[in-house]
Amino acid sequence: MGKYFGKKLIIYIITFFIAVTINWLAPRFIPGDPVTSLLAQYQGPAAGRQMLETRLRTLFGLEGSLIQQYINFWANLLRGDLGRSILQFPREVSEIVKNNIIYDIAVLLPAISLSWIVGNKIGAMAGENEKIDRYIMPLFYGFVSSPYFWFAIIVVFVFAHSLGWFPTARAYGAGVRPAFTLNFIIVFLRHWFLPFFTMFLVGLGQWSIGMRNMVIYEIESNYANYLRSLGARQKLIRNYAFRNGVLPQVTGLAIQLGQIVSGAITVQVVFDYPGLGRLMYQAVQQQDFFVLQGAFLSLILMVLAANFLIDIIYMFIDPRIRLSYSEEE
């Protein structure tokens, strides 16, 4: 198993290096110069403007060649310095990202985990129950075929505008101050529910359809027919079918994490809900290089860490993986 972890760790380090490099390069291809934008309202003498521009470029690490900027970027990153926001100067990017990422965690973790658990359960039932398959699964096909932003708009129209049950935007009301009180928790949950519900329903459709197809395949497989010929109960066959069918679902969770995170970005924009998605959207509009880099870097770390964790879990739930690496050692 030591070899397994070592190989996986090397792969993830290389992936991280490539992804962060692309993340550093991408904002620099955006037209415009952020320092020039900052100096647009400067009214002082030309000499003062030139001195200020030099200081700003040094402060933001934009002086010298691209190679020198790239080296400085990695040196700062390894010290935990993500730089300062250009348009929210002098706020540090790490502070801005930290204040937004908690909202991503609050929405994504419960939406992904609950949709995966509930979706697999419903999909398994649909795979062996014709009534559930006929009457419930078409609804889930509608969920999975809907883009996140379109589904978010429908949810807002139905539950916020038509029924008036939930607010349409922000993490809490404009006049509410964050505090660990029952009143604030209720307000926060009312604003949180619609972004969570949107992510949950789309994910529910994906996992239920996948598990339904896997269970149908497993129930008709050779080992299932063999168990029936031996007189095994249907419950035992169903349990084996679920255990074998859930393995590709774990792999699918690792593969689709990036897609789920990108869906969260559009949901946050529709609901004007704080998080890294909305932060990146604003940073692109405002040409704030460092906020964009910091937000992307956080998403890269989240996706890679989640994939690494899923790889480890997969090794423990699939004895064939454990056996293969034990034989190698």
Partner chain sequence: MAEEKTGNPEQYTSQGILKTVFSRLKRNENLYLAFTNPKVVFGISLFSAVLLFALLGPYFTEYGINEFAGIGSPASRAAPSGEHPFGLTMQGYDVFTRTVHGLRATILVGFVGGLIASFIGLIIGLIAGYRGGMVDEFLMGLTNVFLTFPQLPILIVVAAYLPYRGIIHMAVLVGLVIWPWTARAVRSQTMSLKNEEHVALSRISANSTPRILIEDIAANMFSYIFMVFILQYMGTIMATVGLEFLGLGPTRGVSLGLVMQHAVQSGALYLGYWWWGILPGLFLMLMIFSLYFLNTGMDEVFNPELREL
Second form
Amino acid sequence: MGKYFGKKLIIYIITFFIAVTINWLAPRFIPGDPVTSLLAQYQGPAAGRQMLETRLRTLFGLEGSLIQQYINFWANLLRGDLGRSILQFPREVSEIVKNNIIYDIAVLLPAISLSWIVGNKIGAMAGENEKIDRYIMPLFYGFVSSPYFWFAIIVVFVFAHSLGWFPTARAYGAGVRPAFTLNFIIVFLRHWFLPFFTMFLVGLGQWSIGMRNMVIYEIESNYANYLRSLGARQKLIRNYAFRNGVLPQVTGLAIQLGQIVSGAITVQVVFDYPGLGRLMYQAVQQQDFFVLQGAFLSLILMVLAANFLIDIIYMFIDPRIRLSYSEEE
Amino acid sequence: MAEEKTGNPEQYTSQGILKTVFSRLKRNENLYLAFTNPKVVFGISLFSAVLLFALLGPYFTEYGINEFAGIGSPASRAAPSGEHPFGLTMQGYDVFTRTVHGLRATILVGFVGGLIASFIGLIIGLIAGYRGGMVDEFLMGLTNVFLTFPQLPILIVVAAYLPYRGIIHMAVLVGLVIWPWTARAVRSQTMSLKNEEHVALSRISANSTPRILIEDIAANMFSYIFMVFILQYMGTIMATVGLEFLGLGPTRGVSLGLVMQHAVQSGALYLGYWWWGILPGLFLMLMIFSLYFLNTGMDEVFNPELREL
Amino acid sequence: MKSHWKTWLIVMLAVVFTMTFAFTVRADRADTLVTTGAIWAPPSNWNPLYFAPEPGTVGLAYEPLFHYNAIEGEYIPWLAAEEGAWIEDDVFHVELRAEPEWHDGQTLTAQDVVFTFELAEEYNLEYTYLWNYLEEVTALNDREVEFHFDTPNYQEWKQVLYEIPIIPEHIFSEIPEEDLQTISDLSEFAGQEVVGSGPYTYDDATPDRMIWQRVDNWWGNEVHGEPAPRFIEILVTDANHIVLGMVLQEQIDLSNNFLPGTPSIAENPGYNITTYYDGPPYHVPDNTAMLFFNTQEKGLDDADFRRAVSFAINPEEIVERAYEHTVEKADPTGLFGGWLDYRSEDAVDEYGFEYDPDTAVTKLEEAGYTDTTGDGWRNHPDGDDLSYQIEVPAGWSDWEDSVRIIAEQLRDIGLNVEPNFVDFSIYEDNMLTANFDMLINNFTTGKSGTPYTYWDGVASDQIYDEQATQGNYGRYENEELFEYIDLFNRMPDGEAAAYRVAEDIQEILLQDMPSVPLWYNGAWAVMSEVYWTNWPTEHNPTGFPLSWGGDWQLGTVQMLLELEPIE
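Write the structure block of the form predicted in complex with the partner chain for the protein whose form predicted on its own appears above.
All chains and molecules follow, beginning with the one already shown.
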């Protein structure tokens, strides 16, 4: 088991290292220079610009040779210092990232986990019940066939604009301040629901389609036929099929996680809802390279951490891994 | 077969032709099954319909993509009509024209990106699966690293740094990013195939590795590779459309994602232009939808256990 | 165990649904004015000396000596007691009101005014350039200030009067030099973010909004009146279509976004929407959108060619197709509002242009731009191929549509011109470094108290650095014109000579056409009558409904004083 663990860990460390390096390199490859473009708005005298520029370069850690900057970047990173935002100067990137992660946890975590659980259930049902398969699955195919943003736009149009049940955008409305009051919680939930709902529906389609195929494989497999010939009850076979079918779904979750989180960017943009993905997208638009770095890195860290967690869970629920690695030891 | 040689008059009727086709197909059991699987048939018909629409559509419009086709301002909102089957945009562009041209470009992007992604994934998967050992560890390590990276953010960053983006740039860019998934899938197929007798035989006959990979392994996973390609085709299109929505689409030319983005930006649905807000997206959805059916059907065909016999 | 999560799920959904439906949350915002379109990135700086402080920093929190109503074209003595006066040719005298005081209770005196200006003499600030012609600023007593000049730039000075906010000496004198421009707020020195003299002060800023709070004991309550909104909430917005959705849900009081479909919303009584004008163009002009030619490029360096192009473009088509008539086509001089006082009828009669493709063709033929290769496109007189691109930022859909139309029109007369959309950062870089053929821009043509700023924006002489940030992006070089513009700057209003110089300037611009004025971009303002009423409109010209940075002292504060809540 330790070996499995160790191997995974090495992969994670390498991934992290590559991510950090790419992350550091990217802003330095762009044509143009962040400080210069920031100062394009400055209308004052040349001497004042010079002074501003020197000051900003120091504050942004852009002076020194590239290697030195790279080492500094790592040193700061390990201290949890992601630098300062250019556009929201002098705010710290780590603070900005933290403000956004909260919303990712609020929306993505429940949307992904619930859609996974419910999707697997419905998928398993569809796998053995032809009627469900015939009527519900095409609908789910429809969900996964729509680009996230288009789906989100239609959800906004129907539930927010036409029916007026929910607000069209943002995390909470005007005239409301974050506070632990009933009023704020209601406002927050009303704004939270549609982004959550969109992510949930899209995920639901995805997972139930996956599970449906898995369960059909399992139910038609040799061991299931064997069980059936032994006279086992359908329920027992169904249970086995579900348990075996879920395993690839767990791996699937690990693989898809990064894609789901990134797909959420367009949904966040449609709802003008905060989140790491949207933060990153805004940073690109506004050429705020330090926020871009911080958000990208945090996004990858988040995905890696979730993957790691799934790996551990997988280890416990898949007997094969447990056995194969403990035998070797 | 004998009946092919005899001048059976039946063969000139449509039914007869179909019969001949099927009898030929029967020789290739899988293909026969494919063309009788309702999901595959549905998927292929729908996809062909969309494809035909994209290919022929431009011949049925007299307007250019950015040509003023009439007055589209909200006051004289131009809903679908005989002259403009899909209506006009707020700026007076013909939605039908934009949809068919956009669809064409997007299909092209899907093919190019899908091919690139499948090709890279195939090569890496084949080598990793066939060689095993350190090569496998290294290649799969790399693949896993790329697999865990969220793709859209990478694409956003790279796309934002391209000073100039054409439609093909986009396809290549996306193709270069979304391959890891293929590599993983191909590798596991290769692993299971490489121990089969005909591969061993080929190896004993001292055939070169590339030859074994191509003739004995890849050729035997053809159906699988085809399905992988379909998935990558869809993946490329979804990723490109997402980028286009974020304003990082081609800075030149048209594509379905741009048409949809333009509609969103102009508040098409809010302002009552449902034809502009819905129709272009609907065609994209139908295309992807048909491919899901095709893939599920093919899955049933090529995995005999799934056949609903 | 198995049905456990189901129960939870159902309970949770039930809770969410009952909560969202049982209570119709009408947010507690009767005393809040909600605006959009002013802030596009999380708010972070309230230092009036920073080059891009958050909207409201100047106008709401820190106050200049004068306000300027950009619609009426009149100056409103704000901190000043009455209109300033040139008591001598080179001495400007301002008397302050007796009332103004800082938010911390200290009195705002003439010494603060002197400090504000002298700070720029001592250090390099954005307005340090004033000391090129300013000689001395003296306080005669607590209330009176005199500005002594070498050679007064009368025109520019008019803008300075409302653009430079007065800052408190007792606080800003504590800030070390290197932080003066970059520090984000005053909490380190004064214990609060903002110590201004204005009707509002910093309340809160989160990444998605900026909140200003009314100063209830503001000195101006008796003098100027009391603003009605207790809070001003400026929402950070990402995209105009998102704002459109919120406007239709009646969440926003004043939207200063370019909203698609404005005419249909404004004319639909169901939405309770007001715009400044009842019909087209709905909005007040804010700036002139110009087509700049890169005059360092072959062909574009030829005034005949540029003039021919000006005859080939039909702004009416842009107004109709790209803007749904929410803008108006520009006057050949590009002037609007108060500037029109200096418009020269003669110059326009003689050298003006209007859409007339036949004239354009004649002019091109005369200048030798004919199709010598037979490929359907005109060539340079020496036979070289001629092809240009018009650049605008990708995603600025109204400008994208506009250049498509322009390119189409130019192609109609045989000029091989194509639109080119690039990301904004690249566009900006290309623009500042003159790395383009033609482009559309309006950054330096905004409304102001003097046409000098417009002329300086389209024909600035600051074009010899690597980056030209003051306008004249096509780097049009004409010493004579530069001199005239400078001369105009040094002339007080009302002198006959000033009109003559203005006419010369307009003649040269029309003859040489370094840039073509196309249309007037609007001060987009969609006002909602759900929470507030008595908005400024053509029937009720009480101010300027614009919450953009730098515009609060141009009539927006007046709007606040007139707003009335709807019960």
